[in-house]
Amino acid sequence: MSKILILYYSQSGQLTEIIKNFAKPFENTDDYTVTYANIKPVTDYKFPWSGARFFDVFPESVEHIPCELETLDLGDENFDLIVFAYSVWYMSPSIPSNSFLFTDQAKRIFKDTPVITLLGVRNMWVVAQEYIKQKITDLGGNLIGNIVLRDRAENLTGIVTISYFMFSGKKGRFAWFFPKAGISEKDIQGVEKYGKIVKDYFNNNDFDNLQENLVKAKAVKINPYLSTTEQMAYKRVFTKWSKFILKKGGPGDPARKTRVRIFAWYFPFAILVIAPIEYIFFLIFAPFRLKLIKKEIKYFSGVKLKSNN
C-alpha cells in the first residue's frame, strides 16, 4: 500500500476544497492511504484579515521569516509522494507554509521522497515557486510536478474582488458587474484530472514527463507580463520595503506601526498607478524580447531550478 501525504496550509478554506479533490483518484482504494497534514501555527492568522494584519504580515512573507508551529502527528514520517500545497502572500509562499520546510520534520519526511506541488493563488505565483523549488531541493526532496490554480479574473479586477474576500470572507459577487472572487468553483472540481493524471504516472513508477503531460492539461499557465512584473518588483520594491519595515521591529511591534502604514498606502498606487505604466512598456518591448519570453514561458512551466539547466 502506498503512502500519500497532503501538506498544506488554508486559511480560508479554498486550498482545503482544492487538495480534497486532487486526492479523489487516490482515495477510496486499498492501493493508496492518503494522510491530510493541515500546518498549525501556533498563533493563526484569522480569516477574514483585517487591514493591519494583512499588511503587518509584509515583511516576514517577503522574507520568509518562519512563525512558531505545532508539531504534526504524521505517524511513522515515511511516505510515498508528499503533495505540498499552499498558497502565496506577498509573491511568497504563505508565512505558515514556508514556517514548515524549516523544520527538523521537514527534513526527514522531504528527504529522497517525490514531491508535487499545488498552488492556489490569485495570479503572481513564480517567484514564490522558484523559492519552493530549492527549499525542496535543499531538503533532499525531489520536485517532480507542479499544478497552479488560479483566479482567472484580470488583474485589476481580480484585486476588487479578492480584497472583498480577504476583508469580509465572503466569496459571492461584490456587486452585479464584478466576477466572484477566487478561484472558480469549475476550476476547483476540476483539479482532479490532475490528481489522475499523477496517478497514473505514480502506478508506473516513472516521472519523466509527468510535468510535460500536466502543462500540456493546462495544469500551469504562465503570463509573461505577470511573470516579468513580479520579478521585478519582487526584487526591486519588495525586497527594499519590507527591510525597512523589519528595521523597526516584528510582527504587532508598535514601532513599525507608522512604516506598516506608508507601505499600506504604497501598495495599492503601485497596483493601480505604475503597474499599469509597466504593462505599456512591457508590450512595447515584448516584440524585441520574444526569445527571452518564450525561454522563460518553457521554464517557469516546468520543475527544475535555472543551476539543473
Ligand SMILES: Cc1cc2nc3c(=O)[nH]c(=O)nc-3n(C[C@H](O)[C@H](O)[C@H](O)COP(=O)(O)O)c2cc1C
Given for the second form:
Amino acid sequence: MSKILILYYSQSGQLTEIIKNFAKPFENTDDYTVTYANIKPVTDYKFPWSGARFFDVFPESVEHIPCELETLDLGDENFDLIVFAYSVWYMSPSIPSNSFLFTDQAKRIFKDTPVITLLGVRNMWVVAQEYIKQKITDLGGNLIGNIVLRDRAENLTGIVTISYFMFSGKKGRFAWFFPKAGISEKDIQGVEKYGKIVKDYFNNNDFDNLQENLVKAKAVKINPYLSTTEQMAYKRVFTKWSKFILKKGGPGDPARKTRVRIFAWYFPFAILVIAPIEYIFFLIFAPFRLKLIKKEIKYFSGVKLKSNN
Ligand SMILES: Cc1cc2nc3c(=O)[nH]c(=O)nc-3n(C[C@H](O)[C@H](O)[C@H](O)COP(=O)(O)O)c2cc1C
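Given the form predicted alone above, I would also like to look at the protein as it appears in the form predicted in complex with this ligand.
Time for the whole complex; same chain goes first.
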C-alpha cells in the first residue's frame, strides 16, 4: 500500500476543496492511504482579513520569515508521495506553508521523496514557485509535478473580486457586473483529472514526462505579461518595501504601523496605475522579446530549477 501525504494550509477553505478533489482518485482503494496534514500556526491568521492585518503580513511573506507552527501528527513520517498544496501571499508562499519547510519534520519527510506542488492562487505565482522549487531541492525532495489553479478573471477585475473575498470572507458576486471571486467551482471540481494523471504515473513508477502531460492537460498556464511583471515587481519593489518596514520591527509592532500604512496606499496605486503602464510597454516590446518569452513560458511551466536546465 502506497502512502500519500497532502500538506496544506487554507484560510477560506478554497485550497481545502482543491486538495480533496485532487485526492479523489487515490481514495476508496486498498492501494493507497491518504494522510491530510493541515498546517496550523500557533497563532493563526484570522479570516476574513482586516486591512491592517492584510498589509502587516507583507514583509514576513516577502522575506520568507517563518511563524511558529504546531507539530503535525504524521505517524511514522514515511511517505511515497508528498503533495505540497499552498496559496500565494505577496508573490511568496503563504507564511504558514513556508514555515513548515523550516521544520525538522520537513527535513525528515521530504528527503528522497517525490513531491507534487498544488497551488490555489489569484494569478501571480511564478516567483513563489521558484522559491519553493529551491526549498524542496534543499530538503532533498524530488519535485516531479506542478499544478496551478488560478482565478481566470482579467487581472484588474480579479484584484477587485479577490479583495471582496479576502475582506468579507464571501466568494459570491458583490455586484452584478463582477464575476464570482476566486477559482471557479468548475476548475476546483476539474482538478480530479490531474489527480488521475498523477496516479497513472505513480502506478508506473516513472515520472519522467509527468509534468509535460500535466501541461498538455492545462494544469499550468503561463501568462508572460504577468510573469514578467511579477518578477520585476518582486525584485525591484516588494523586497525594498519589506526591508524598509522590517527595520521598524516584527509582526504587529506598533513602530512599523506608519510604514505599513504608507505601503497600503502605495499598493493599489502600483496595481491601478503602474501595472497598466507596464502592460503597454510589455505589448510594445513583446515582438522583440518573442524568443525570451517562449523560453520563459517553457521554463515556468516545468519543474526543474534554472541551474539544472
Ligand atoms: C495576504 C494575501 C496576499 C495574496 N497575494 C497573492 C499574490 O501575490 N498572488 C496570487 O496569485 N494570489 C495572492 N493571494 C490569493 C491567495 O493566493 C489565495 O488564492 C487566497 O488567499 C485563497 O486561499 P485559501 O485557500 O488559503 O483561502 C493573496 C492572498 C492573501 C491573503
